[in-house]
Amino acid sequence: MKTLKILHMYSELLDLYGDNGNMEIIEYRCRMRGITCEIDGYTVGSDIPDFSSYDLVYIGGGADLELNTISADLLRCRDGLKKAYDEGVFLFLVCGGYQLMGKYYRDAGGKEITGLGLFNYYTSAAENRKKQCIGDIVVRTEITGKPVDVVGFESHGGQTMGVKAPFGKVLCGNGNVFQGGAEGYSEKNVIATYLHGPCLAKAPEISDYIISYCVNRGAEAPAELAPLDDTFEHECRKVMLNKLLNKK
């Protein structure tokens, strides 16, 4: 099986609620299967890499200050990221990373941060602070081909609208907008979500979907991943689902 190559962008700035842990989980699940996983970093001002040479590009979440810091630099990368996306490189985007791949992000002060426009959604900060989306969240997604309940923590004032292909249905929490029914954005090679936590900690199915996609991209005969013992992850998720879905 080929080496999985990951580009982790702005890791020192976009680690809200432990988002960097998502890449630790991917690396761990690869290592347990004997899959070589190489993770490169990219930060503001670095030489623009060949994004298409990677299997996975990951961007975590941050607050308005961090988004302002990276926005101009990220625009430098637009052409390369668009090319990589078109060629099937997997994009995993959390919170701020999710927002900046859309048309724009308008912050609470009315300042508009230009997005990369890879996707047609857009985000505006809630005018009413009571409509900020904060708390535990459960999202049911079928990106793997089967229903998977993903547990995470959302913390965003931005309301993301114009999403045509959500990551999943909200079972508990808000989602893309305050008291909304849908969360995130997804395609075959894209998962964009507001879920922090890190969100992959209790979602081994989603981790393995990403790994399987990446290691099999371009393969004539796709290989199945060796199973892992996910008892602990499933038990942790079960505790949270019982707590969150039975409290109503």
Given for the second form:
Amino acid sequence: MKTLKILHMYSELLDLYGDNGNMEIIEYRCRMRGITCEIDGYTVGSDIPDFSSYDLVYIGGGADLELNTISADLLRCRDGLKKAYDEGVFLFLVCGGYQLMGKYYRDAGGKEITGLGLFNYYTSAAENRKKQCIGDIVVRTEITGKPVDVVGFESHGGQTMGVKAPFGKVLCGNGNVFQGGAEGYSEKNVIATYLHGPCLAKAPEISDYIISYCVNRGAEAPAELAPLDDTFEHECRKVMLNKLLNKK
Amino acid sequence: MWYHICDTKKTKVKYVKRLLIIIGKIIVKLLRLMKRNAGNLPGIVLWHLSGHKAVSMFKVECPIIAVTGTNGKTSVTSCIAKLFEDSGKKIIINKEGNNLDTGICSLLLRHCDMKGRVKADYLILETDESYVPVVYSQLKLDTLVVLNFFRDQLDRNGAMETLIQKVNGFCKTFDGNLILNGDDPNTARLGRANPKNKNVKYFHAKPYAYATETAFEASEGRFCPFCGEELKYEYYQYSHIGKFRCAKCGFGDYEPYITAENIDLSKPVFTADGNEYSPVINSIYNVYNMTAVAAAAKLYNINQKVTDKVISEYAVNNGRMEKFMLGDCDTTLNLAKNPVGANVTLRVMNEMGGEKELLFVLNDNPADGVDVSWIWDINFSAFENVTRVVTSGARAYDIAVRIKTAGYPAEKIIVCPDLEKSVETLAETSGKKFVIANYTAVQPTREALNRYIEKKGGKA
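Next up, the form predicted in complex with the partner chain in place of the form predicted alone?
Full assembly next; the chain just shown is listed first.
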């Protein structure tokens, strides 16, 4: 089977609420199936890599300070990332990574960080501090073709608007905007979300969707992934869904 | 509110302050009569009445020593208090860990006279990091001890940088004694906040047997806060604690006030300023805490015999490296409220020879910070000779998923959300046991261990 090539960008700066864990999970689920996983790092000032040579590019979340630190550097990568995305490389983006792929991020002081503009959405920090979106969140997504409930933790002041194709529907929590109904952005090779936690911890279906997409890129007959024992993950999600959805 | 209404004439202010003290004291008395804990409520009432200046009405005429930092506040505060107590001084300490302005206000209310005067030789106050500027803009501080800054309950405090900035802001105008962990860049940087302060003192530790050349765990503060250059480490003790230096601006060059060396945790023993100490608790983490205590002892000229006794005898029965005999199994319980605490505990566990089993109890109550993502910053791949893992608490499955993903065999993990049952499961087999519990889990876990011992035998 082919080797999965992953580029994990800014892992030492953008790692809020366990975001780096997502790559540990992908790597684990590959390892259990005998799929080799190569994860390269990229940070501010690194040589610009050939983004198209990867199957998956991952960017996590960070506070305003970290976003400011990386934003100029990320712009250098714009053309390479755009090309890779057009060629079908999977983009997995959490929080700050999600925001910066849009048109811009306007912080609480009105200062604008230019986004890469790969997608048409844009983000402005909430004017009212009470509109900070912090807490547990449940999102129902159909990206795999079947409804999957993803449980995570959101913590963002930014309100993201102009999203045409959300990642999923909010069952509990806020999502793209304070008390909103939709969360994140997605395409067949893009998952962009506010969910930390890490969000793949209790959503093995989503991890496998990403892995399956990556290993089958360009293949004529997509190969099925070997099933894994996900009892802990399923029970873990069940506990949280009970707690979050039944309290209302 | 009344405080606002009255004009600023000194006499009036004085009477308002006295009135507030009386109200506060009445609340304390009432709560006592109702047999309720007066740890925080009186302070909350006065906070509202005084226009959010809950400790401004007190007159403290003795030196105040404050201890702050993410981990180790309670231990260091109580040891410093013991230094003075054993020297025959009258001290006041916030023992119950009420470390916000309201908690400190409640404490002072219980110890002041009707005029708000607090009589003691020393006040030793554990103080929450974000409340250092709040409390000590109202009360004059003699010494501030800063132990470390780690990620802790991010959603309550905001990013760690914001927290450091708060304490740093206070330090800019502070010219009292500043005792800083010189091996934590997040803490050591406070030494530059006020260039005019000549009373900055760093404590430092030489590498111990398990110090590493590269970082062992996900770490904070990898970059120089002054020039942005990546910090170079001679060695890491744990997390980002170690001998660091910025090659570009020289941050990290300082003359230590006190240095812990000859650290041998197998005994355990270490020396500081030529004095040998044999602490009860055998973690590198405790060596740092006790070095901070030794620094305070040096600063206040405490008799060496007193310091020896305090450092060598310090042990706590509050789930911090607490020993139990579960049947005939050696069992150690440790609190881990954040990744650093958990990583240090795993290290202590690894450094202990032979096979052992682990029970991890994880809750997600508001005081735990609700979200449990911090468990993903724990380095579980470093498990050595761990033959079985039991997980428990409200988030028992989360920690099971975490440990499994780190590469530990899933078939050796048993999930028992029920605490009682988890202790029974742990005790089913012989051999050494290790128990890690997070903040709100630690007391229930102690109780469950003690109940098991009462029923089935062993020693608390």
